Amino acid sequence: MSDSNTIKFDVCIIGTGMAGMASALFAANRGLSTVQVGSTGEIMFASGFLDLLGVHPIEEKRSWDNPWEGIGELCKDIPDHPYARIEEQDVRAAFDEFLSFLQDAGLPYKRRNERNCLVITSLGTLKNTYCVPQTVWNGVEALETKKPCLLVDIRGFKGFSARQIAAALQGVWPDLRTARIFFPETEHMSEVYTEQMARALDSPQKREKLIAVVKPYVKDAQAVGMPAIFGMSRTSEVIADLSEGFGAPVFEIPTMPPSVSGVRLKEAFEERIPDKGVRLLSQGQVLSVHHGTDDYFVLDMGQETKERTIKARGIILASGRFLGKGLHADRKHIRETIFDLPVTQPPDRTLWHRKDFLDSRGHPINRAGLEIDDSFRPLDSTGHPAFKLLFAAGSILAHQDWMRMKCGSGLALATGFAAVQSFVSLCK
């Protein structure tokens, strides 16, 4: 480093989501020295399912049980697609490496390979997606059986109502029971938050109140479903002992974001990913980047003015789409906002979007994004890479719509795994 405030590494990772966070992962896992950098709160958004495809084609609303065999149609009528330019393998090797690292953060997941599971939302619905939280998986299992459930609320608790759920799966799960209760301690407040009672239930007391406070509704339940509150860094502990005292498993159906799961996500990332190496710049954002001579970037960072300098021999470019800033529509155009790449899009903002909001085919805004080489390396207006070592990963990519695929988590994966077996390779 050439002074106090001048850090050298050899990969920057922008972006904290879900891509920056796997690349910051992958990176380190293979010795190389990583930084990353970005404000960690979008990741607080994640629903916690780890989709890898649920839906191709999306103007058909095909739903496949199957994800691996939905990609490889994927790729064949999206050629341009992110996923075409991965092999299989790597997308299996991602998903075991990232979920290898939540287990041993005590965040286990749990799947199985060849097919996708169905889960409940809190809004009754039901979603096709490929990994859940362990406080999930019960719920797959209830419902693909269709045990005799009771499913509980809290009172002073907004977004989440049993009823409404049951109801709205009286078609395909009739036998549900519902509950509202108090949660322990909490009867003289107007409201009360999910994260709140997750950290109260790390204690082992508070889930003794719990389970008198509901064992009394569950009978001949033999499932229990709840909001997403089951402990924050016990949930391994929490489940079990609900499970015990109710008599009958527990499972959580997840809430509106920003939720716990996606507060779990985003501390076990923080607090295991420096045990790796790897140094995280939280609130850090890039002002300014350029390429240095001696080969390395060079970026400024900071909130307003420049409190330090990093210089990498190597980026990786996971800044998201709108949400993460990593792209701005202004009223002609979207651009990329730290290295100003081209940006596909369509080439007016009148055809942004379809005339029909809930158009079934999606909105062409949704596929603009960054082109890439097969390196994942994303290229200038001559169809170049920009440079040697800039990757890019994730939602920032052109020819995908996440959202819509339900292929985030999956995206997020295979592309930050893509980029960073890229980069060592070049560095050879």
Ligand SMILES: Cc1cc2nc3c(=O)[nH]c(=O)nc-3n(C[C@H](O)[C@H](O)[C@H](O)COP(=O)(O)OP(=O)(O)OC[C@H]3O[C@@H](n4cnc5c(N)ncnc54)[C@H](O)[C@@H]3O)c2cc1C
Second form
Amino acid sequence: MSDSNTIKFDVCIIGTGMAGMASALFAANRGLSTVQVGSTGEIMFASGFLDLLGVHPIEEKRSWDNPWEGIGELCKDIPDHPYARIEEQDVRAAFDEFLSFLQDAGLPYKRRNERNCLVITSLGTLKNTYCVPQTVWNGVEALETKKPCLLVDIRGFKGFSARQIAAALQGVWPDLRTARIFFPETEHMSEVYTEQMARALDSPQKREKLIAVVKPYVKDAQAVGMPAIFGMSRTSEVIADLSEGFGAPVFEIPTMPPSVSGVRLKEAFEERIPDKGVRLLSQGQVLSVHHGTDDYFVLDMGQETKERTIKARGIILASGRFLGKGLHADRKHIRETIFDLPVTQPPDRTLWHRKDFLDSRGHPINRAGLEIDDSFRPLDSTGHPAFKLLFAAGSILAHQDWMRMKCGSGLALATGFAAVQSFVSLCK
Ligand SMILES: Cc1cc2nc3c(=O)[nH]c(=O)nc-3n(C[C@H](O)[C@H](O)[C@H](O)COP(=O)(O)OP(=O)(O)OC[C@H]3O[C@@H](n4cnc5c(N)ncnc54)[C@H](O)[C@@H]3O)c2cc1C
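Form predicted alone done; form predicted in complex with the ligand now:
Time for the whole complex; same chain goes first.
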């Protein structure tokens, strides 16, 4: 494709967060010429866990062992939830396709197809999730069997204390020991960072040095947990080498955001998605869009001023919420920022939040978002699709509270899949 001023594509994906990434992959896999635009998004802050459904109803904090059963209940109770517009087989297909891409990109994930798994957080709490990076998996198994385990933290690395995690988990996992080490060649540093250590461990020599430091503490431990630093691009090699060197399977505990796990996802995607033919315009913004007379959308893009114009037959709007900048809250209203689509929201600002910040029902603002039809097309003020080939996916959709329901990535993948399928069938 040439770099002339107005290049034509089948579809433009607006957003490079989880929903945008998934949509771009699904579009490219269906042979659509695809352009994707957006900046980093929330993905940099993500833990790397892929939640499908953890909690419903949120006011009861009911946690689901089988997320598919949970989704069944959720769809009965909240028929406007985006999951209620998607067949279960499509949600499953979305995960299979996305995980297969990550596997090929060198970032394998693991799951128990029909069950959620429990993982340890850096606060020492337990979290229910669906898929975890392979780097975390040995910890899932060790926690299930409560094997004797060593937790290791690192001098100079703030916000991760093995002792604190072990103390918090004492009631559920008594056989935890802890150790604090210097990461090799950082003895002179007052502060160290996960990304720097992870990139260092991509080198076999650095792994050998780390093994020499940790090995004396392992003793009878049958698993070893550390903060997420097991390489950036060679995680499988790092796990294999450390497990062999320590004499016990190793696992990562994701750190506070921004975590290496989110950066890995972003880097794997950005490196591999162009091989699928996707034109990725990262660090770009859609400044304005209009629908041309030739039935193509015309999108002006740039950082702050227009740098290029592209045309696309269809658009998948995966521009996120307030952090992603797909939604904006002014003093009175919540607006959608690109098309000015109607946003379902509480009637006035005083009702955005409940009085108690920790109210178990969550806050109404978190369920604000776009209304869609069954083809995932956002509706205009008359209740009709705003455009024939404009679709929306991810956290911008109304009637979901992904953070409390623990369904962020599942929602992104499933709605991206549904939006792309709808585009394919409607543009025939
Ligand atoms: C701290 C944190 C922890 C998380 N942990 C988990 C977890 O453990 N498990 C889980 O499943 N999910 C987790 N998530 C959520 C998940 O990663 C996704 O962030 C969430 O599902 C929303 O994704 P999204 O793609 O809809 O939006 P976002 O990630 O917000 O992406 C929006 C995108 O739209 C782009 N955009 C907006 N406006 C424009 C414009 N005008 N032009 C071009 N691009 C534009 C932005 O640049 C961005 O790329 C976490 C998120 C956060 C923040």
